[in-house]
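Here's a solo chain for you in structure tokens, the form predicted on its own.
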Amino acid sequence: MLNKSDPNWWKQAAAYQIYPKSFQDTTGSGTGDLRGIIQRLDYLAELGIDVIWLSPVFASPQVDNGYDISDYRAIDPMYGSLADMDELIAQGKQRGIGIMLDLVLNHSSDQHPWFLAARSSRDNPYHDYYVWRDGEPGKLPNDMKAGFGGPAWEWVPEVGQYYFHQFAPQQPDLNWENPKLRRELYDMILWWMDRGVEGFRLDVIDQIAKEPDRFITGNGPRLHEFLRELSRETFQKGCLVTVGEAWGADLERARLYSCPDGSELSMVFQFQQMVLDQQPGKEKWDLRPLPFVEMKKSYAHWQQGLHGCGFNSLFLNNHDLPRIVSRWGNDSTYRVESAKCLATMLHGMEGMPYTYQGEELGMTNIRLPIEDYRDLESLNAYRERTEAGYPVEEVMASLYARSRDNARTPMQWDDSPNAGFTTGEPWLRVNPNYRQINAAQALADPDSVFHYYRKLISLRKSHPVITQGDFTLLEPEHPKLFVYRRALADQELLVVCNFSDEETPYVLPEGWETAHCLIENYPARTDGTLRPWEARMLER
């Protein structure tokens, strides 16, 4: 187990992102809960994750998957209680496994009671902890667009004001102009890690510092100062591990986030990659096949513009994102070989590596009919996009590759009915595959994705040179490897990996042919050719 003590513990760690709704029930009610949590604690503990980055289970009206809070020191009742809270805290511990609680601070629920009280009158003291202003009906503020479609401003009768939300008119922007506001959130924060939580992943926390008369959401100018004082106030306190998501973090502002004086954040989750296979300048829904050379090299101006001065977190997956044997690998001739390859690649790197849940086995996108498609994102972009005229075929095929639904299916444990996620009826349907593609099919086969993760994770806190040395991408512009160098002191580690479905050609630098291999997903061949989608890591 890592010392937690120690206040940069979380540099050896890695992480493992739990959906809750998706993960496991244990009332029938087809939605996970935590006691599901808690009894899948010991696979977790398998495969040798630090952290559990929990997806938001506060008290919630749930119109946007509990990203809409209403209640930041209640359970929300559908996944248990707040003893259960506890239990999970304190039983996680006792595997060396900490709980990382997903906060939305951002924004809050319209069914929280500060918002139902700031919206009954401009007197009450709750109305200035949410962003209003003035106007009349139909004539807006200004025209900025919601995240989730629409305008991005909500009339208020009662008051006669329109309130500002980035996301769902259900979620109120909070107003962290207001110092009561801030410290009430550094209360509750306070509140948790008095109750033995070890760290926090703030949601879109780079909007904070909204200026909508600016048409500032991302970015505003007191972001940072607002980010020093939170963790001052609050983070600093303890040791804890915290990363904010931050979709408009480039390099510069990375640095301050990440600043190794640990003044605001331990690290930022940044999508620059995340977006590479999206047409540059259009929505999310407009396809284009990855720029691969354009993907290692924005991994390699992560990799060496943090090195000494910030730290990266790694992800290929979340519940945001489509699943990446998908959407980077081939799910279905190579899929277990595509799924190590891109394991290889990404846990090979300085940072701490989240695990997405079913990351480990391989899971796949799923094809759904429009119907049973539950997030919201999902079916606003089906909507807005068919009254535009795209072709209900392209629009289809565009949620197929891209829809959060994707990583949102339940956890595939084993071939028995629904996949023995519940007994009951599953809030979303579980992917058919899961016959083929199973926890318990993957624990009972040593050649498993899980297992190579498994190893992947041990590999990094036993080789320091996983998680500090530093990185020189080899063979920048070959259109299908991405094979980069460690090194750290004496030590040196070099990572190839073939992104191609065909066999690939590919000689060893000059030192290398007589190194120690770490891991690899085939069986060891020194003909000069590389298989499809295959992956090593080498060791001198």
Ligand code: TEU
Second form
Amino acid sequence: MLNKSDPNWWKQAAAYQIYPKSFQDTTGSGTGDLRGIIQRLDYLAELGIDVIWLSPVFASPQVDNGYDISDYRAIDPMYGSLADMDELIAQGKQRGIGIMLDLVLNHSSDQHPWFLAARSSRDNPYHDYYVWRDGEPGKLPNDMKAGFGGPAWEWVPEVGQYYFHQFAPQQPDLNWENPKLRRELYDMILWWMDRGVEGFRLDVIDQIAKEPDRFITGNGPRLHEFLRELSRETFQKGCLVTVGEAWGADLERARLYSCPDGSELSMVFQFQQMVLDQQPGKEKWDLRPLPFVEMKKSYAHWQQGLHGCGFNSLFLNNHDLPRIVSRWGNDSTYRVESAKCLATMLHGMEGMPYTYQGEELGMTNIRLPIEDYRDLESLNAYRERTEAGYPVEEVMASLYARSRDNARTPMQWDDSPNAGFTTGEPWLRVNPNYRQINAAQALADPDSVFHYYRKLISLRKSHPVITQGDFTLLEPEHPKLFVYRRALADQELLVVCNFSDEETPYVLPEGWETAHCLIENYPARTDGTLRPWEARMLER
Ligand code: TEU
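The form predicted together with this ligand, contrasted with the form predicted on its own above:
First the chain shown before, then all remaining chains and molecules of the complex.
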């Protein structure tokens, strides 16, 4: 167990993300709940994780599955009660697992009492908690677009004004220019810290300092000023781990966010690798093949660029991204091999690894008929793109590849009906491959993806070179192999991954022929080739 009274404890930690709606149902409602998570804590302890990032469980109308919060201090009844949350925190602590809550501070639900008051009159004290602009019906303040489609402005006749929303109309943006609003958020965060949470993930934190009059959404001029105040007033009063979601973060900005002096956050989620397989400047639905060499160089840029002056988060999946084994791996012939290969690539790096529920089983994307999709982003995109004249097959192909519902299908626990997720009707279809891919099978099979992840996570704890070593990309131009070296004093690590379906010739660098293999995804063999998706981590 990590010593969590050390302010840097999280530098050795491994996290696991739970999307609670799809994790474990205990009531037959068809949606997961907090008691379900409590039941599965031993499974997570076996995996060896230290922190659970819990996607939002606060009271919410669930327009965006909880990323639309109507009460930041209450648990949504669908998930249980505050008492259940207290128990989850306590039971987690007993196993060395902390709870990281997902705070959505950029916007609230339109059903939050603040917004209901704000929209009642311009004189209401809460009016200024949100971002309003004058206008006339039909004449929008400007032509900014919202994240999930349509304009970023919504008319409210009662006040004769438009409010600003970067996401759905039911997610009005909070006005960080208002110090009273900021204080209110800080008090809420302190209240959760008092309850024993060990960290926070901050949703779209790079968008809080918006300035719609100047068409600014991300990276607004006051962003880091707001973050430093937030951090000083809250996180710095405890030994927390914090991670900000920042689609707009480049390396320079990430150095500010994750500055080792602790003035802002522990780290950010940046997405520079995750957008490489979409056409530059286009939408996520506009796909292109992964530029592999560019991807490797991007990882190297971040590994080297934050070494000693910042901190990386390491992830290949989350609740917004398709399943990595379907995306960058091969989810048919080499599903197990490629899932392990991708994990090796990531877990040999410096930073904090986040495993997204089901990733440790090698769970895959799903293909659904359009009526079975549930995500508002997918449904809006289907409507907008078919209306714009894209062929239906093309639109469906992009949903199969990119829909957020790929990540949100229920967790596959065993081969009983609905994969052991629920005894009721699941809110989103279970992937039919659950009979082959499930946790019970994985636990019983020593060669499973699960046990491979368990080993990778434990290697991080026992090998300081993984948490602290420097990074060198080898074979940078090789079109199939991802090879890198880590070094810390006299400890060295070599990670070799074959990102292809073909046997690929490879000769180890001099001096590595006899090195000790820490982990590999095939039975040992040294004949100068790597098998499809073969991965090895060597030390010397
Ligand atoms: O995501 C931020 C965000 O920008 C996403 O909308 C992202 O662009 C998209 O999902 C890619 O397909 C965060 C949350 O992670 C997401 O679940 C929420 O829907 C969103 O914020 C609004 O709160």
